[in-house]
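Given next, in structure tokens, is a single chain: the form predicted alone.
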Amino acid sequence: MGRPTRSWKLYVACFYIFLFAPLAVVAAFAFNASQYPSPPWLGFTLEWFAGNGAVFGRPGVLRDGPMLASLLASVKVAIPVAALAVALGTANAFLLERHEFPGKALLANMMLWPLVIPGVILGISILAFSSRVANGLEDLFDADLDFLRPGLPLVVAGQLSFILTIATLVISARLRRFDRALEEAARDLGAGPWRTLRTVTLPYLRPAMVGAGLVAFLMSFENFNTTLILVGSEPPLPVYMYGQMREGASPALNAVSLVLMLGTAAVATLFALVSRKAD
């Protein structure tokens, strides 16, 4: 291929400034010395990040109690449905690969389908199901199901709906790459079959399960349309930050989507280099 051309290289400059302005605009005004997260600029401060309240009258991000609150919440339903991602994903990877049955087609199929539902119709669809669960068990047993009501495990349960499809695919592509004779090597030398899957296939799997891993902790993370509908009392950080836009916006917003993005990129440059690993 030739050198690029002046147009070629104005479309790329367009296309990185369409992807990266509005992220810039939101760094910069989170050290803006205003009350709001919009210009003219007034000045730099660290106000918005660590202030005590003092000088705006609204604290920074790392001493805003309800912020660092919604925060640990999102982490709270990250960590549970990244693991349970990888775990149910792995043995998913296994059930597709490895075996064959009929419906298998199908299945497959079906397990794509979440993928393409509407975040706010699969968060409803849960909660009017497991609303009528707890309803029918209610009236049964007589005892209250509080982990069936709206609050963070449904929520992990609604974002594990569709995450464990990404979880599966990623697994599934690194393990349909695995030479099989390595497991038939280590059965020759008396190895069992969990040795096996211990020693041999596991860690084969293990770059394409901590990919897999990262991915739906960012996912979890980031998900606001399942979480939405599916929340209780204990808001998730992108929940808290949509309540806080309806009430004005403050730089504070602009100081914590910074964080985030810093760390998504932080999380995002360890999947490229684990996803290198596993190449």
Given for the second form:
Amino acid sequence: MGRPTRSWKLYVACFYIFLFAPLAVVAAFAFNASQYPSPPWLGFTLEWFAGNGAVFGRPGVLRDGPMLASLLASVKVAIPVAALAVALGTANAFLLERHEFPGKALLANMMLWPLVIPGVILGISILAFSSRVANGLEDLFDADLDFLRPGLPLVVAGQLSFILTIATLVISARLRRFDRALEEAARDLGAGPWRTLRTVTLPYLRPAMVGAGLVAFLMSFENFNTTLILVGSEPPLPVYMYGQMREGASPALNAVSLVLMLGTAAVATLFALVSRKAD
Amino acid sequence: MMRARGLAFWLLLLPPVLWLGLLLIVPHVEIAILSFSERVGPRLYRFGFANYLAFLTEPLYWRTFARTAVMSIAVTAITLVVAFPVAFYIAKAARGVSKAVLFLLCLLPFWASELVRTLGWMILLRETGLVSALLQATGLSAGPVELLYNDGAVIVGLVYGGLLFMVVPLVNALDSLDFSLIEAGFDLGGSRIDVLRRVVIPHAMPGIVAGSIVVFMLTAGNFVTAALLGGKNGLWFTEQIYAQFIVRFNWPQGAAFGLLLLLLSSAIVWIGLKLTGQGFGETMRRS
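Same protein, different condition: the form predicted alone was shown, now please give the form predicted together with the partner chain.
In what comes next, the whole complex appears, and the chain from above leads the way.
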């Protein structure tokens, strides 16, 4: 069993082909000079990236207004989600690692719940609750509270509800390994608690905070289920792509997918470099 | 920070209480209440079980629910069977650099968005797609073959989406398996099947449970794969929730569906943990 048999090796090889085939065809057909992302191969083109629509009747992704707007919407969601996840995740880490209090085990356990709740359900529950609050406040004060209605702020809240769990786990894990003697040394040298935190503890946590931020950014950018429920009139990229994919196939989708994959690869590489530095 | 109940403590307690309270607990209480309300007039509701009754009496609803549950269990089992030989290879047969590379290669596709991966499968499986073209070119098929919009396509897409979440916990569990245990199994006259069943699988159990729970949950809660690869035949329960909430604007009915799906996925997680005597916290952290 230890020495791999030929058929076992063959199986593993097939597995990796299975793993990469979908991504390979998405990338390849972004360059096919055809109306449809399907064989036969009609020649190489960059029209689906930079074209102005003269050749295929549809502009390349870099000149496609609605597509770029959805990309922008995704960025507008992902940046606050990542920033809030890091800030609140760090606070959670200090609470869980530095304080003892009744109900702590329960609280730590509850923080994991969002991981086992399907995204669609997180979405509908937050939508139902925020609508109730908005209706109540409107009846009481006659105020329009747009941020409680479907739209990007609600998408941020919905995504944060589970991405914060990931950030908390990542940052807590690093804080747990921190040697408290370093803080005591700083205090002995005359630093106050605030200065100790700023010059000793937070710099130690930085790799985990950057890593958590990058992962949060990616998870937010790629989230579909929760976003679909909470989205208003500005669809982020995954929701926009879903609508386009329902309407029909176009190599424009391959092109934007390739752009997305390259962007993700860049962020993931950054993450790998940061986490290597952390260990 | 030294005093257990200083100002810092209360300040730190505030964000998780707001987070878990306002984004988790209260919203779920809200849909629970909503699911037990019946519409009796415009903006007028009263307590009742009508939404759950509708679920039981409308075949489309409960059949879609049962279908989602059964197919999710099947997908989880297939994912486990597909992933196990690969995880075992990475953990025990591969060495040094090739081990690290193989493991990393497993992770790579899952950095790509779910939409991108689904697009790939659509291009492969469509009637005018690559697999159909290959089948025709090799003479295995006389005409174009439509491989999309059926249960097979949905299962392939869902298994694909679950692989990472199965391979990683399996590799982590199998990594600590001592080779001498396997050898001892053979020395004692065990066949390959015996060793697999009585040595390898028991050792991998924490990984199997962690992977299966996550894969089941992601599969049952999936939306994109069933909708795009299954087309009209996809019929996934999440689509029913979406339809009630967004399309028909029947929130009480959608809330009841949401709660039922949550119950299903929690039940499976709970049963999985109970059957193998594992804790929730450690299992989630492991995956």
